[in-house]
Every structure is written in structure tokens, then in C-alpha cells.
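The chain below stands alone and is given as C-alpha cells, in the form predicted on its own.
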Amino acid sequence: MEKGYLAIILHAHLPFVRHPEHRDSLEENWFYEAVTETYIPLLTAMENLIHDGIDFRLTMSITPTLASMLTDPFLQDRYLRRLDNLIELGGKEVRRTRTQPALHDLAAWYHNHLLKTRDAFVNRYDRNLILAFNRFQEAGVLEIMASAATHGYLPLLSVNSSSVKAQTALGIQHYRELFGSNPKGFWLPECGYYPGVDQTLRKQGISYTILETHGITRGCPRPRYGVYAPVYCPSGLAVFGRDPESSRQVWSAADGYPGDHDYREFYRDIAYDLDLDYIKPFIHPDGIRIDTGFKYYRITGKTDHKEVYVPEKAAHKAAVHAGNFMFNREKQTEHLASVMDRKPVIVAPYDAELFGHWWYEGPLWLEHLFRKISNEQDTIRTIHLSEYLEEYPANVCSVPSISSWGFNGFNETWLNGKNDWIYPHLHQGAAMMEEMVEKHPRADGITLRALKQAARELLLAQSSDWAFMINTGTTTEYGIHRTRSHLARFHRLNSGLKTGNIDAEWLSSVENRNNIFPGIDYSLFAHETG
């Protein structure tokens, strides 16, 4: 009989990023690459799983900005050509390092990886990834959770208690167009949250959301528990903190299991090593170098001297990484269970894209742990938080405290002197959509879908991702297009609404290019009373 539980959260979450205008957008590349080295490999390693009776739970939060590029047959299409295009590469890294034994297995190796991912994406999955993790879902090993709309950053947007109403309210619509069945559990954006965005989750039928470790561990009272037991905020939502000690393992990059000297060189693609005129065809047609996947060194150390990637012995690594892993989480439980007067929960959340694309080895790790977890040990049991909460149905009550996952833990991330400059905008644009609800209140034919396009806008201005690339700096000027753009052409509907003088055909093509939610209630942006 298990002592206690190991709950693994994955965050699955990329911006809103379509761009019809462009043949091809370096931004889409985002997207194709964490298909290719996350998702589907993700994916792989659930269904080989359950092919060998393995018994698991996992939790991915699948946000809706994802799940519409996902399901957008253009950018199915757009991955495909990409896709076929590294497929073409393959055959040709095959042939020039012929005389390169170790290369060359490298080459042939990837070659036949990328045709196996083909053949899932067409034939296993039909180009729609969305309906292949929910059939995990319905067999019981994968619990989703919603997430709001754009991501946006709640505790920044809730000035404005019609935008937190929009994010969430949105988000979990559309998760039930998609899954059909209403979401037990919310995943709060960046983990950002603020008291009373509780409430406004449990109106809408939330069960529970998950917080960065001190937003249990400063509640007030202080749980007794800290963050191995939920608690209960005053309005009934039960909320989980993340521990630290598994977050750690992970996470880090200089002390985690990422870093080992055997995993593969993430920064080293054949992209920047090779003559340009060679691989002009697979790059940016602009020659712009963008990675291709084809990356033939491990990390090896501290050194510019990278020494060959050998997949076995990665893949034996991610086993004995696993062990590891489980091994700490058996006598973590252990010292917990002892002091508890029921099991302890651990729950270890991740950005999904950690696994596969950041880090190669991770959804072979994650396949390893839960098979290590399943037959070598009795101490641990994985499991849903939904499951938790039915099995220990009383909790304490307590307040959390404002908190995020960002760095130092509160809106610093989000709010700073490089990007502060945008929120008085979206203030702004949100009384501004409140007060088009209200002139307009049951619209038709130009006029309902200028709203709509407008609650898209807004929406899209809205997201934590331009905020959170201004101040890295690393894509900072696709951040502040992105904001300054979604706001002006919010501001020309809202100019058009006033005048009567909608350009249609202008219309028609913003509502191509940001086609997210073709069938949102724009009345959702109705000031709220009280």
C-alpha cells in the first residue's frame, strides 16, 4: 500500500502564433519544432506505456492558444511541408557523412526518427493531436486542465474584472468544444495568482488550480501541511503548491538532470555549422539560420570541444536519472507520511516544452519514471489531483498569497520597466470593449463580427508571452509588434463601431489571420456590477 502520492503537472502552452501574410514565419518554427520534439514524443511514450499495462496517471494543462494551432488545418499543413522538408535534409546529412561513421549513425538515426514522426502526425493521429491526447483522457491516464484564453497574466488584467471574467470564462468554453466534458482543474497563466480570481474560478465549476510553493506556504493561516496537502481558499477552490525539491531536479539546467554531460547539446545544430549554401533550402528563405533539429553533439561540459552524441548511452542516463528521481520522491514520502495524519501529495509541475524540446530526453525520462514508479517500489503512487481531492475531501481553509512562478516569485517578470508600459493600454482597451458590450448589446450581421474580431484583439494584446519576450530581450521586438499590433487594429474596430464605417474587406482579413475562437461571445467583456 502506497504511502503517498506523486502528482506530475505538465504546462503545454505556446503563444498564438499564425501568420498567413508570410510564406514562412520564423515565429510559426516555435510551434512546428515543439510538435515534432514534444508533443508527439509525449504522446509516443503514453501509448507505449499502456501497451505494456503500465498504470499511470499524468496531468497536462493544454492551453487554447495551443489547442487552436493545433487544430488549425493550416498550420497542419504548414507543419507537414516542414516536416517533409527535414525529412529531405535527413537524406541528405545520410549521404554526406558517409565517411563519417559516428555522424553518419547520427544522420540515419534522425532520418528515421523524423519518417516515424511523419507516419504518427498522418497515419497514427490523423494531423490532429488534440483528439489523440483526449482519448488518453477518456482511458483515465491523462487528466487536462483548462487554462484561460490567451494566457493572459490575471493578476496584471484584474483592474479590469471583465478581462479575468473573458480569460477564464473562454478558456474553459472552449475546452469543453474540444473535450467535450467540463475541466476539473484551471491552470493559472505563469501560476499568477491573486485573491479572489478563486472566486471567479469556482463560479465557473473549477475543482482546483495549482500555485507556486510560497503562494501556500504565506497564506494566511499558514497551512499546517505547507504545499504536500491542498487547502481550500474561502470560496471553496481547493489549490495545490508546487514542491520545490522535484522542481529542482528538473528544472535547473547547472544542478538538475538536463544538464548531465551525457544529454544532447540543445545550442549546437548543424544549422550554424554548416556552409550556408548547403543548408539554405532548410533554413529561413531569407537565410536566416533557424534550427533543424539535426544537432550531433552531447553537452559534455563546460567546453567548446563538444564530444559526439551517442543516444544509447542518453537513453540509459534518462533511466538512471529515473531511478534517481523516484528513489528522493520514496524517502521525501517517507518522512512525510510520518508526520502527516494522511498521504502527502507531491505535486511537480513543468512547462511541457522542457520535455523533448529543451531538454531531448525528457518524455524517454518521464516514460522511464513511470514505469520505475509501477514495478519497482510500493511507496509512491502516481495520481490526478481530482483523485486526491476525492480521496481526502476535507482540507483547511486559508487565504494564499499573491504569487507566480516568475522570478522572485510575484509580477516582477510581467511588470518592469521595460514592459510596464503596455498595461495602462490594456486597461484602457478593456473599458473600451466594456463599454461596446453595453452600446451593443445584441448585435448582427458587420457590426457582431467587428465585435467579435475586437474581443479577439484584445484578447491577443492580452497574452503573458509579449510581456515575458520584452524583458528577456531575446525576441523583444516580435513582442511589442505583437502588443502594438492586436491594439491597433483593436482600436480601428472600436473607431469603426462608432462611425458605422466598418472597412469589410479589411475585416476579412484580420478575421484570417486571427481566426482563434470563431465562436466567441464578445457580450463575456459585459462590465460586471457588485
Contents of the next structure:
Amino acid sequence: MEKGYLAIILHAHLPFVRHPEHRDSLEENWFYEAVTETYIPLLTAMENLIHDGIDFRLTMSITPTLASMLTDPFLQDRYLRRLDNLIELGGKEVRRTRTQPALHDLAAWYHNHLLKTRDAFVNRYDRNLILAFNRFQEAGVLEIMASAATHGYLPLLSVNSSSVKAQTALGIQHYRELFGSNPKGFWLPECGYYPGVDQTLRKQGISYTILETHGITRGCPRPRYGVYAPVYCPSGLAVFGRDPESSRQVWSAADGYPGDHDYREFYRDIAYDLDLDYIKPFIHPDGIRIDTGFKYYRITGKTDHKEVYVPEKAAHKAAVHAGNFMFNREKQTEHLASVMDRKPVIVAPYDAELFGHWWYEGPLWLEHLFRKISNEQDTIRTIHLSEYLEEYPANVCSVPSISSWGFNGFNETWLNGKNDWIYPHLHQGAAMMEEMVEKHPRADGITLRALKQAARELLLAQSSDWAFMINTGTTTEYGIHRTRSHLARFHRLNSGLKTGNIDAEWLSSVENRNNIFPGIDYSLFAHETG
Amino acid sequence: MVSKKTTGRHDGCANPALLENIHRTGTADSHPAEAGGRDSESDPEIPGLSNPNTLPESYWRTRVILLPVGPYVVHAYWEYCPTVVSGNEGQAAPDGGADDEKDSGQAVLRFYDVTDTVSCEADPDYHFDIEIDLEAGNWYVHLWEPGRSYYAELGFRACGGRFSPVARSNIIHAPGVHPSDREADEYIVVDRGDHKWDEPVPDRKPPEAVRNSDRPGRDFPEPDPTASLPEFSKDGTISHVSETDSFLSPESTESPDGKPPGTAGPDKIPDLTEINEKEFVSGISSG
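For comparison with the form predicted on its own, please write out the form predicted together with the partner chain.
After this comes the whole thing, all chains and molecules, with the earlier chain placed first.
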């Protein structure tokens, strides 16, 4: 009989990046890489576990922006085009490395991996990974959480309650359309919580969400069991807190498993090592080198000299680290169970893209972890958070603290001297959208189309990703561009609605480009009183 | 997940980046998606604006908004239109109104602490003023006490001290930095099925079964079933992981009074909240 539970949560999210206006888009590669390195490997891991009769529970949030991209035929086609391009590169690499046995084996290994990925994408999953994920939800091993429509950072959007309402309601509506069921959990983008958002979620039928550790520990009144049992907000929403120890073991740059010297080095890709003439057909047509996924070296250490990657060693280390993680959770659970009047739950949320994309061996580690927990011990069991609430429906009542999982734990990542210029525009945009809804309560024809597109553009401008990019300095210009271009289109639509002069041809092109949420109800932005 | 780098300038002064960004145009010209001579966006120009991605420099609404940054810093931004006061957009200010005040007074943000009030109406005698440069448009304000609630008024303070507000902000709550002294003792049960969905779940194409006949298999080598993997406590080869890397100190793992699990009284429970606080590292996921 288990003494406690472990809830592994993977937050799968990418911003809506879709550029039909460009033949090749650098930023669309984020999506292609994540499909190959994260989403298909996670599906494969779950298939392997089910095939072997392993009892496991995994929770994922799949954001509406990512889900929209995964179900978009245009991006599915482009992904396949990129995959075929890389398969061709694999063939060339096998030939190029024939006199270098270690690299040759790796090239063949990658080539084979890409062929299998293609087979899985086309034949096994019929190009639609959402249907594949949902199959595991229907099988009871995967619980999928809903999330905000475009990953808006709700604490800073809450100046306009209509924005929070639209982000959450549309996210939930999209989930129901896509997965055919009502979501139990809702992932708050960036774990961004403020008192009041719980009421919004609860009113829409959500049972639980997850906060960063201090959202729970600094709640008022003080929770009895730290983050090892949920609390109920006064609204009735159950809130679980992230366990800091299990987070550190995976996330920490200094101590985390992904930094092991036997694991694959992310930053050493042949795109940057080989002659431009050779690699040019497989990078951006303008000669901009982009990752190909052919990475032949392991982390090795804090040195520029890198040893060749050995998959067997990496696989072994993934198993060892899975055992280590399980051991720590067992010890943790034994202690907690001895001092609590209930079975504790350890909540371990991670970005899904950490697994496979950044930490190449991550999906394998996860598969090992579930196997070991199922086969090698009795202290812990994996669980869905909704199952925990069914077993323990009585919990203490507390008002969680404002919190996020960003730098310093609050709003600073998305609000600082680099990106604060965004918010006057977002807030004013929401106020203008409220006015549009009030003026056009029952629109039709081109007016309806313009209102729907205005809502899409405003929602896309609200994505937390742009402020994050501007802050980190890695893709600053793109973040700025996306914010400004969505807002500019929004203003143009607003202007057209006011004057009655809507450019139908331009509107069609914008609808085609930013086609997320085709059935959007623009009245979700109606001004809320009280 | 991306690079660890931050960030904010909480220097209690105007933020030049805001004006720079608001007034700068054409930053999109160099964004990576358009690098290398590819077609730029095909949006025609927005009427009255010189660049497709230019945003309005003014919304012609007198307003002030507060946004909490963290426990000790709040961000304020404002817009002041001399002929418009909050709530009367498009109307001229009354004679002798804010426009005159601007000419004769110091622009300030007057903060009111409404933490302990019931109706969020502050005691007018309990406030503090932050003198601002009206043209800056935004300001980072340092707070000396976390966990408080505030709103602010944008206005002008005359030489004689008379304050003329022109806009009132939203109310914000600056987060606290410590667990509460009061422990939760009220248990409640929430009916999970109490929500009535307004509409049935929409029809959806049933997912086609993933073909199970051909197991995908893994790319990595299958583990050797005869090789016993080293246990955590025995394996000295695990880099940057050691046996002492357990989450609690040894003394805190002792069971209270030797009682079996589930029978510990509330007064015997170690302070798990405090332990969580010590273990917690902020920003580990998003740096």
C-alpha cells in the first residue's frame, strides 16, 4: 500500500507562430523541433508504458496556441517538409561520416530516429498529435489541463477583468471543442496567480490549479502541510503547490540531472560546425544557421572540448537518475506520511519542452521513472490531481499569495524596464474591445469578421511569451515585432469598425495568417460590472 | 528554460525605455523572421500612422494604472491629457481645473494604503506622495512594507499644499514575503460536481485509435535486463548527486513521539511550510 503520491505535470506550450507570408520562418522551427524532440517522444514513451502494462499517471497542460498549431494542416505540412529535409541531411551525414566510426554510428542513429518519427507522425498519429494525446487521456493514464487562450499573464492583464474572462473562457471552450470533455484542471500561464482569478476559474467549472511554492506557503491563513496537500480558495478552487526539492533535481542548472556530463550537448549542432556550402540546403535559405538536431557531442564538462555522445551511456544515466529521483521521493514520502494525517502529494511540474528538446534524454528518464515506480517499490504511486481530490475532498481553506514561477517569484520577468511599454497598449486595447462589444452586440457579415479578428489580434498581443522574449534578450526583436504588429492590426480593425470602412481584402489576408480560434465569440470581452 | 537574465530597473525614477519604445518605430524591420531580405509584412499602413507597426502615442484618456512588480516595488503608468480628466473623456476640463494646476503645481502620485479598510476607501490623512516628471509616463515606486494594498491618484500639488487629483488608479496588492502567523484550521469540502455547464460538450470527431500493432519502440538502447542499476545510496558515479542530497535534515525526519503515520497531532507536525520556504528557489523555471 502506497504511503503517498507523486504528480508529474508537464506544461506543453509554444506561442502561436505561423507565418504563411514567409516561405521559411525561423521561428516556426521552434514548433518543428518540439514535435520531433518532445511531443512525439512523449507519446512514444506512453505507448511503450501501456504496451508493457505499466501503471502510471501523467498530467499535461496543452495550451490552446500549441494545440491550434498541432491541429493546423498548414503547419502539419510544413513540419513534414522540414522533417523530410532533415531525413535527407541524415542520409548525407551517414555518407559524410563513413570514415569516422563514432560519428557514423550517431549519424545512422539520428537518421533512423527521423525515419521512425516520420512514420509515427504520418502513419501512427495521422499528423494530428492532439488526437494521440487525447487517446491517452481517454485511457485514463493522462490528464490534460486547460490553459489560457494565448498564454496571457493574467496578473498583469487583470486591470481589465474582461481580458481575464476572455483568456480563461476561450481556453476552456477550446479545450472542450478539442478534447470533447470538460477540463478539471487549469494551468495558469507562468503559474501567475492573484487573488480573484480563482473565482473566475471556479465559475467556469475548474476544480484545481497549480501554483509556485510560495503561492501556497505564503497563503493566509498558513496552510498546515506546506505544499504536500492542496488548499481550497474561498471560491472553492483547489490549489496545489510545487514541491521545491523535486523541482530542483530536474530544473537546477547547477545540480539538475540534465547537466550530467554523459547527456547530449544541446549547443553543439552540425549546423554551426560544418561548411556553409554543405549545410546550406538544411538551414534557412538566407544562410542563417539553425539547429538541425544532428548533435554529436555530450556535455562532457565545463569545457569547450566535447567528447562524442554515446547513446548507451546516456540511456544508462537516465535510468540511474530515474532511480535517484524515485529514491528521493520515497524518502520524502516516508517522512511526510509519518507526520501528516493523510497521504502527502508531491507535485512536480516542468515545462514539457525541457523533456527531449533541452534535455534530450528527458522522455527516456520519464519512462524509466514510471517503470521503476510501478515495478520496484511500494511507497509512492503516481496520481492525477483530480484523483487526489476525490480521495481527500476535505482541505483547509486559505487565500494563496500573489505568485508566479518567474524570476524572484512575482511579476518582474514580465514587467520591467525592457517590456513595461507593452501594458498601456494591452490595457487600453481591452477597454477598446469592450467598447466594440457594447457597440456591436449582434454583428454579422464583415462587421462580425472584423470583430472576431480584433479579438484574435488582441489575444495574440497578450501572450506572455513576447514580454518574456523582450526580457531575456534572446529573441527580443521578434517579441517586439509580434506585440506591435498584433496591436497595430487591432487598431486598424477598430478604426475600420468606427468608420465603417473595413478593407475586406486585407481582412481576409489577416484572417488567413492569424487563424487561431475560428469560432471565437468576441462578446467574451464584454465589460463586466461588479 | 531560456537564458537566466534579468531585468528591471526599479530605481524610483522615470524609465527611459518606455519613451524610447513608445516613440520608436520600425523595430520590426529587423526582426529575425524578416532577416535576410525576405518580404516584410504585407500590411498596408494604418491610416494616419507612418509605419504598419506604429502604435498610438496617446490614447487621449487621462488615467493612472498601478501594477505590482513584487513585494517592494510597484509600477505606475499614466497619461495626462490637459483637456480631459478621468471619466470625462472627450470633455474639456472645467474652468480652473487640472490644466491650471499643472501650470502651477508639482505633479505627484498620491498613494493611499487601503489594506485595513473595509470599503477600500482610504483615510484621506494617511497617504504618501511621490513627485514625478509628468512627461515620463511611468515610474517605479519603492515600497517599504510588503503585503499592503494601495491605490494612487495622479494629480498636482500646489505650493500651498492643496492637491488636485485628475485620475484615480486601480487597487493593487503587493505580495507578502513570509508565511502567515495564523494557521489554517478550517477544513471545507467542495462539491466537485456542483458546476453546471451551460452547454453540452461539442461534438468531436472520435479519435482514431493509435495503431497498436506496431509498437513504436524507443530510439535509445534497451536497458540490459541482467544489469542491476546502481541504487542511489550505493552509486558513487552519479555526478552532482550525493547521498546527502535528501530533502530534509535528519532531525526533521524523526517521527513525532514514535507514533505511527496518520496519528500525529497538530502540535507535533514539523513546520512543513517553513521547510518549503527554505527549500524554495524562485524563478528556477523561467530564468
